[in-house]
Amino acid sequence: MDETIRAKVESLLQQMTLSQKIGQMVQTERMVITPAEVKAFHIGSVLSGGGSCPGDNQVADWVDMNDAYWAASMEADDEHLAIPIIYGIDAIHGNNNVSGATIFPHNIGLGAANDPDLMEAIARVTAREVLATGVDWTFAPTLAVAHDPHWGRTYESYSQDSALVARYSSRFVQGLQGDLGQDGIVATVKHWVGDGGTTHGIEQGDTRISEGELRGVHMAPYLPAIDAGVLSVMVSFNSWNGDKCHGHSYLIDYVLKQQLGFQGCVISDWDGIDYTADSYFDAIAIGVNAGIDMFMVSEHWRPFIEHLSCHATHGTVSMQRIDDAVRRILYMKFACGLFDKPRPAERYWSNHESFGCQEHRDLAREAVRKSLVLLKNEDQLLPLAKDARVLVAGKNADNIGHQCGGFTVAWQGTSGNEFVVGGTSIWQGIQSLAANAVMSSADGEDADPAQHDVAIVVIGETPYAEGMGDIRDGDDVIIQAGSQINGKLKTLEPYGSSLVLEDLHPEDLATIQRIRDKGIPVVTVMVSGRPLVANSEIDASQSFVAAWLPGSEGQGVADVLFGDHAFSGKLSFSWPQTTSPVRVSDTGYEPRFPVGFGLE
């Protein structure tokens, strides 16, 4: 810790009462707390959950809200110290909460680009679009190493290869934080640790592996980020060999803080401690004693304060542990310059005209181009001629919400072109390049070989986030996981019951076949948050492109389809050819396409 900052932290800590210290350990959702309550209870942080936004979700609305919270936190009197609030959001592929933001491809696509320089540039733009709203903290990047596509958060992972994730981690942190001056925001690496390795890919499930594998695969990407000075780490919902990470003092206090020397703030996930015990009172002590410093409490922040105060009074949580937590929180705030910044309404980047600007969108468009992976190209059908008579079909062809995926404006994402302001759908991008392109009905019923030389069919998944993206063959896997975990397991309704695209979305194959049966060659573009068993769709197509979740700039897809840029993306996840085995570490797993595959 920088000695100048250390001195400031210790000086402030010595002035604080127990109530002020415990207040700093609380982060709660904007909808359940007012600026007056932030002051009264010395609250350390406020956040927006997915889809939670002020006013009309305009940049100015966010600045005004943050300015009000900041002003309340800085009103000093005999009972209150001036400690600035820090606001947190999930800006995980751009400032995806806010209307009009530049939405970058989700991490799975960025992994296929295999471009660390691009990652740092994306992080830098993301930081500026976050700063435009008066916000100082994002819960990104995710450093999960996903090993099972059943997991609904697979698209939040750059790769199944921890080495690629590690190459990205420090660069993304550097892009977000910069020199921690007016151009930077606080980065958070998450989720500590092993979230991508759960059995059956169950969100919040159990990662049953040796410590050697946990360290070698799932911890490895955190090391460069810690070396780069990341200021916060978020704890994971999953368990390791049955024990909840949110109550795991060995992983948090010993490994992360002591062995790896992490000096910043450890924050819980959304109500993450709640699942460590049946009693909320007990769960608080478990989480604090495990080494968590700040607690993301969606609603029950008052009981949290009351219970932790009781634990401190009775010695079930030591003052030494509370002081350590507050020391780390204050260090994060001093290190990012929060005490020296003017109020949000007066900051340089607040309400800045660069928010969602063309320069930012051009970078996102570049990221889309570099993320596309060409899996099949019979007779060199691609690239297409711009004067070709092109029929465009498929449910994801003209749907910006679908191509952005989850965590876009709303927690579970959106459908249609209404909610994601700015950018282009894939169809709109095609339309701008190909004068003879026409939009079909979604099912391709009007395909006509006398009028159409080729068809582009845009298929795949629809938006989801977290556990609602899980694919589960049956409830038996949940029962099995629950029986192995020391604590509670929260499950949500899954996305589906099969990794076979034909089973999940039979309309996709029907559209492809309907057009092919008329003798029209088909270029299939698959929008998805994970690789799926898509043998039927691939075999029925003359060319097949994995577009992942490209974000708001669908124009980038058209750029490559029509040859303005070449295909360069390579798979960062292997592509399964059967539903079992699909876990990359399973014996006998033989993918249809290996990591690194991609035609040019």
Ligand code: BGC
The other form holds:
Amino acid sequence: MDETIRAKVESLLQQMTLSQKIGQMVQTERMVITPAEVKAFHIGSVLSGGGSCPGDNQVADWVDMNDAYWAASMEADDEHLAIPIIYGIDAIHGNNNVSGATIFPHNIGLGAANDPDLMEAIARVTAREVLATGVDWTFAPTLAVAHDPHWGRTYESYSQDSALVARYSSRFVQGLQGDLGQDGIVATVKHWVGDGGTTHGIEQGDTRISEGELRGVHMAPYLPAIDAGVLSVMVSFNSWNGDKCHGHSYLIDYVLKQQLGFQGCVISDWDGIDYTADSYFDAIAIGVNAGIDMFMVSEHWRPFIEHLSCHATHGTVSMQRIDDAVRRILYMKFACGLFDKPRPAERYWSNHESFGCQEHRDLAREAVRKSLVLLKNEDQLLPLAKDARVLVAGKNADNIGHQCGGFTVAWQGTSGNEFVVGGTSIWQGIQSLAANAVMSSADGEDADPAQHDVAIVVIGETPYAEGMGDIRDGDDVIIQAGSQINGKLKTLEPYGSSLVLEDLHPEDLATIQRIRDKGIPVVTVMVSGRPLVANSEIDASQSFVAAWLPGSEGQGVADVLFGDHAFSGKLSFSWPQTTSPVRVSDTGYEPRFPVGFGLE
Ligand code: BGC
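Instead of the form predicted on its own shown above, give the structure for the form predicted in complex with beta-D-glucopyranose, please.
Below, the chain from earlier opens the complete complex, with every other chain and molecule after it.
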């Protein structure tokens, strides 16, 4: 730790009372706390849960909100020390909660681009769009190494290949944090650790692997990020061999802090400690003693403060541990320059006109182009001629909400073109390049070989986030997982029960077949957060493109379909051909397309 900062931290810590220290350890949701309460309880941080936004969700609404919290946190008097609040959000593919933001492809698509320079550029632009809203902290990048496409968070993972995730991690952190002056925001690497390795790919499930595999596969991407000076790490909901990460002092206190030398702030996930014990009182001591420094508390921050005070008074949590937590929180705040920044309304980037600007969108469009993976191209049907008579069909063709996926404006994402402001749908992109393209009004029923030379059918998944994206083959999956975990399992309603696209979305194959049966060649573009078993759809199409979740700039898809740019994306996940075995590590797993595959 920088000596000047260390001195400042120690001097401030000396002045703090127990309640001021405990307040710093709390992060709660904007809906349940006012600026006056931030001051009265010395709260260290406020966040927006997915989709939680002030006012009309305009940039100015965010700046005003942050300004009010900041002003309250900086009022100094006999009872209160001026310690700037830090506001956190999930800016995981652009500043995705805010209306009009540039929405980048989700991580799975960025993995296919295999371009670390691009990652740093995306992170820098994301930081600018976050700073425009007066916010200083994002809960990104996710460094999960997803091993099972059943997992609803597969799209938050760059790759099943730990080495690729490791190549990205420090670049993304550098792009976000910059020089930690006025141009940077605090990055968070998450979720520590093993989130992508749970049995059956259950969100919040159990990762049953050896320590060697945990370190070699799931921890490895964190090392370059820690070297790059990442200021926060978020603990994971999952368990490791039955024990919850949120209560795991070996993983947090010993491995992360002592062995790897992480000096920043360890934050819990959303109410993450609540599942470690039946009683909330006990859960707090478990979490603090495991080494968590700041607690993301969705609502019950008052009981949290009361209980932690009680633990401190009775010695069930030591003052030494509380001081370690507060030191790390203050270090994060000093290191990111928060104490030197003026109020949010007066900061250089606040309300900046570059938010959602063309230059940022051009970068997102480049990322889209580089993320596309061409899986099949019979008779070199692609690229298409711009004067071809193209019929465009499929439920995801003209739907910016769907192409952005989860964590876009709302936690679970949106549908249609109304809520994501700015950008183009894939259809709009095609329309701008191909004068003779028309949109099917009836799912391809109107396909006519006399009028259409070729069809582009845009199919795939609809938005989801976290456990609501899980695919669970049956209830026994939960029963088995739950019985292995020491603590509670919080499962959400899954997305479906089969990894076969035809089972999940029969309408997609129907549209492809309807058009193909009329003798019109079909180019299928699949929008999805993961590879799925799509043999029928691939076989029925002449060309097949995996577009992942491209975000707001659908134009990037059209750029490549019509040959303005070449296909260059390579699979960062293997593409399954059967539903079992489907885990990368399973013996006998034979993918339809391996990692690295992608036609040019
Ligand atoms: C997710 C985290 C996220 C947090 C705050 C949790 O449910 O697991 O990834 O950062 O919510 O929105």
